[in-house]
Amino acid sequence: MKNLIISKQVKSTERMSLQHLIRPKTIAVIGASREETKIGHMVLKNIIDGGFPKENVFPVNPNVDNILGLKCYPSVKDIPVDVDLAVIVVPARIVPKVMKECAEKKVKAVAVISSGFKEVGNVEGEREIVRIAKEAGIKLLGPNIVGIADTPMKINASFMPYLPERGKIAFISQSGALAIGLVTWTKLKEIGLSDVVSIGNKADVNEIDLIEFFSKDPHTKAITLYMEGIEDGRKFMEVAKRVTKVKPIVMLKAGKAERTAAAIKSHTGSLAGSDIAYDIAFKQCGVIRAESFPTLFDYGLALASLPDPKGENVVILTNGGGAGVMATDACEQYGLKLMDIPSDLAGKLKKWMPEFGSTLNPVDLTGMAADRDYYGSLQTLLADERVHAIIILYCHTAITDPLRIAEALVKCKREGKYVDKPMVAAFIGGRECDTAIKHLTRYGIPAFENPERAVAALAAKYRYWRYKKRPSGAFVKVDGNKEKAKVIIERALREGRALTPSEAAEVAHLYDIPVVKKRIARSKEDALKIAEEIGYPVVLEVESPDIVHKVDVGAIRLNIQSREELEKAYDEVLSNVKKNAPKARIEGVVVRSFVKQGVEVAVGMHRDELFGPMIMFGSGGTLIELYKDVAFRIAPLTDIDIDEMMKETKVIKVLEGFRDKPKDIEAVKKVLASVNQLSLDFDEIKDIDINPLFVYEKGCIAFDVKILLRS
């Protein structure tokens, strides 16, 4: 019965809100100290200095009576009111004891700042505090964290030097030291945050829990994260897909270095590096990936501040031609569409520039432009419904004051005469422009030090807007013969090997993938007989579970036209294998018909350990890894996923009929759907390679199929 009760408590805990952790009404600091150099003192002082009501703060230390003017309690159990959040700052060896006291007190959440757990090998100690927390229904953040900062409630329950400026961006960080540095940076730039949460070891509360919390938080308009890794890739995608339909997520994922490909035997696997899996997962669930710390907050600021555009037409407004060219290049790089300025709009803009100004896009007001010219031209662009977004550039000149320009832009925006449009700005001029940049950002026009950052920030908004409009699509399903395929796969697993080419082709055929008909010969005489029955020309290839790429070891001969050629080729392929792969097991020689060459594409699957099956499509043939014209999506796929991944490649133009007749794209889509289903039906399959898949005007055929299994 006791175990049953614990199980119910755990399930109840999983459904609990994180409100008591992020926005507590009462806070206990366990391990508070009088010594100014100790973290227990810093955390208590920061809570008080941040503006949280002192009467709701309770220091806990059995050795002192009073800290910073607050009564000190020997134990959290002695506090006379309910405690929402306990911040624990005691040595690791004492944390389990303190956790038990929190459980007895019925504390609702704990933030364990203390280090000395999993990160230094103390795995059992960490498991113990998690066990106590779960049995008591306590939400546990950490251990090994900096703490929590929440600007709506004025809580700085951390050892960050100060509370951030209040804003609409939540920041979740796996690195405590970087959280401190970034809060300092955002303070300097006057970028507001709603919350900063350091998650440390993620023993209980993790990034997925926090994303769900902030998705429903009225104080947060954008969620940003710095992460070194995600433990549950499938759950992350499930939650992120749901959240990004209502609120943007920006992720800075560290660790882009490619893993070694030495043990990867398939083309698909070698192309699907672990960081590519993150890229594809983020793309599929609408997460914007940041390239650096500045872009993390550039994107967050734009996504939290800017309204959705009404269309794709972007206009650049500048006082410098060079800055306009830089912004134009960046727009092309980031996929923003510059509007062709209509003649009637050009006429209205002419009023705000000298004769030698330009009404092309970029609209160049020239270096003579004053605040009234920026105000008037911006007003003109805002009034025109054909203009959907505006990039404002200013290069500091001796005759203008950057702050006056910024004030004019803010005034124009705040007058509210027109539909709100996304606007970003870049003020170029060093220290003289800093005040203007802060002023613009403060009033809802994200501003930056150079044109490229402004364009990238606006592009992040457009990427998110496009994702929200993207149709969800329907999951593709293929009714393969799972039972027969299972027999073949389980036999290979029992024997500890990959599927032979014949077995791989049979499994593919069972899932409606068109394959070349083939039979296996155990002798030269068998091969000659099969060739006569199939009809020349034929192909010979050695059947071996130990040879993945037959071309590399000379185990295949194509376009054999006669009996004499077959006799010679039979001896050659066997001799080549004995020479180049002497340890390979030879189970016979496959004879198959020689098919005519079509457009070569590749279809495949690699099972990522974190996110699961990654389906690949791209250019096929022997140079697949050199050209790398491939695209990936993570299964299960929708019809929209298949369309999008195919359109990301260059070979799609060939299939659509570049300098030739169109090929059967629908047939390729069916093969992708079959590979998707096969990967979902059999966790035992590690890699699938169909390369080349010949595509014709009508139909397609898998010329070579490889299926590798997990050990």
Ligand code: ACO
Contents of the next structure:
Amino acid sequence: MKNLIISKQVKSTERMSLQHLIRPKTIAVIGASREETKIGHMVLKNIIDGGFPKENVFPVNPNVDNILGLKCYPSVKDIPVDVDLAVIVVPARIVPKVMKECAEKKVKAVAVISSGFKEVGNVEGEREIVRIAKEAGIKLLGPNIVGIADTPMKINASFMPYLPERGKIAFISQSGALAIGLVTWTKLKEIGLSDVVSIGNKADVNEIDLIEFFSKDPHTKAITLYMEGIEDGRKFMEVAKRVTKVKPIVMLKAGKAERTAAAIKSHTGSLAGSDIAYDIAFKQCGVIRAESFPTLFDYGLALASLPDPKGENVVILTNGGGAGVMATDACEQYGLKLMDIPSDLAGKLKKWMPEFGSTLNPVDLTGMAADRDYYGSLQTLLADERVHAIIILYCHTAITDPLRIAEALVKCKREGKYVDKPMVAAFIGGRECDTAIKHLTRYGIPAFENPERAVAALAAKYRYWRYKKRPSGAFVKVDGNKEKAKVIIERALREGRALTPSEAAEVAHLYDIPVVKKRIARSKEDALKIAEEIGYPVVLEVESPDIVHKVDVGAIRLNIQSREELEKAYDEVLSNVKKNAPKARIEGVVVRSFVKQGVEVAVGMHRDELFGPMIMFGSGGTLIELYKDVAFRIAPLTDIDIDEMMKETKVIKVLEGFRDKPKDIEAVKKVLASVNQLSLDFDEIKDIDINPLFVYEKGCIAFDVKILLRS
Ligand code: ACO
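Alternate state requested, the form predicted together with the named molecule (shown: the form predicted alone):
Full assembly next; the chain just shown is listed first.
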């Protein structure tokens, strides 16, 4: 209990200091320059111009008495009041000195705009300023940042040209230049933001701290991020899982290509994780991934402003067939379900369209539709409980003014006669449509220039809603024989090698994975004895750490039916190896039972550097890399994770009985649970490959098991 209280206190203190960073009451600008073109001057001017109270702003510069009408202090220590935030804009070499002064002054947070640290190899300099900050209990943002903008408090402590529009989306950016570009773009589109935080080298405060902060911030309804790399994947997942229960997170993660990854290293000194792992991690913790910068804010907007739907029924309302078709295609692509309009509802909608209109979905009001028709039909759709979300499309025609249509839609929404439903719009046309789009967006109907963006934004809302209501499931646990497996693994580790096939099979067996029975024979007599025990038919296979593809060198013989055949085959496989791979070390000959072929699936695990064990399921066999019919989840897995990952593959249809009898899916789930457990019990295991795993109507069996260890 005591510990709990302490940890709560620490958490609330942490939040307090981020409060000083993001919503300070007093701000010092260290390096406030007299010269208008210098960043230090711009930052000071921006804070004043943004509307933050002038009397709470304190320029610091030892070479001048007054800047922009404000008294200037030689050092932060000379400021007569407590300083919440110091924005540091002096060259990197002076930053440690001014940081020490901030520590003496007991400044609560600093934002270091200065470049010239880790990103250019000055790791020592960066460590030094972090050390000073940590010792003094100062939260440090940066270095190498554009700064912070906070619209609720009207703070533009940055060298962005202006404060963004006030809004409900927080934007965290690892790239400074991109933050400036995107913020000015949001201004143009009148997309409001609560905050913009540039995190640069994230030497102290990072995206995880900020996600935590904004998750509790009443001014923020959605958190958006532009990131190139995350350092602590497990912590990120843990926090994101918690936060997405209450607030949506949308992330644009750049750095997919290898070449881009190299550029990131030199740009911000950050590491880029493998992209598929990011995809899976985001999916598992409810983070919505954006594909481009417009979609980052499209999704942010939809998630910040739309209410939760009550169900899956989506209706498209349009005045043009083409726009409706495009939206229909996009709905299919993004997984939105178009409702079959019931006849009673169709009858009511008929009132708002000419004879040649359509009450199918898309509901086509035709090119004759005026504002009253949009108003009436929207009201009809809002009134019907079976309709759960609406996509409104409009193509600019000579007979209607887009703004009047937008006003009619907003009026209908704001009358509040009916339950609020998620609505998005696409207005296709010129400048007039742009005005209408802004009007709709301002009043809670996110609107876009084309149907695809509107559908994608609504789909992002649906993805998040489905994630939130999905049961979290129970963690799967398997009681494997950890002690025995440990002995085998440690021996291989000592010898610096992967597990041999028989060792891998033994470890799998110890974790309840049904494996083809096999034992190693050191002599022909031995092999005959083992075959008697296992039972014919059997397979003979030369065991060697130096032979990867056994078929190629004739080291394997299948379907041996009798004692006589075995005696002959034993000599054959050994002489084949001597002839075709003379240098290969031979450890014996494995005798295993010859099993009938089932549906070939693969189960595996790859330990990702950033996120940990990634468990795989998919179509098995030698063409696994070609077909790529696989799905991943990051361990620890729940039963729901297992269900969902299996459903993502095509081979699940075969297991469910596509043109044949259903196969034992439960048995495969148990194998997945065992691989999950092995990956959690043994950090030393780098990769597990069970391929093929033959699945039958009853049961399954691992034909080949490979286990690689971390070096
Ligand atoms: N305390 C306070 N002020 C001081 C001190 C001190 N101890 N010592 C000097 N100053 C004053 C200087 O006198 C000067 O004021 P003045 O022009 O009135 O004389 C002011 O601080 C600035 O110092 P300069 O030496 O002129 O430094 P300059 O302004 O040229 O550069 C800066 C400083 C902007 C921090 C630069 O070193 C830098 O890092 N620039 C890059 C910033 C950046 O791009 N950040 C990343 C953003 S992300 C992106 O990619 C966009």
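Positions refer to the first chain, counted from 1. Between two forms, the rigid core is defined as the largest C-alpha subset superposing within 1.5 Å. Keep in mind that what you see is a predicted model, and the values were worked out from it rather than measured.
Two rigid parts move between these two forms, and the turn of the smaller against the larger, rounded to whole degrees, is 20°.
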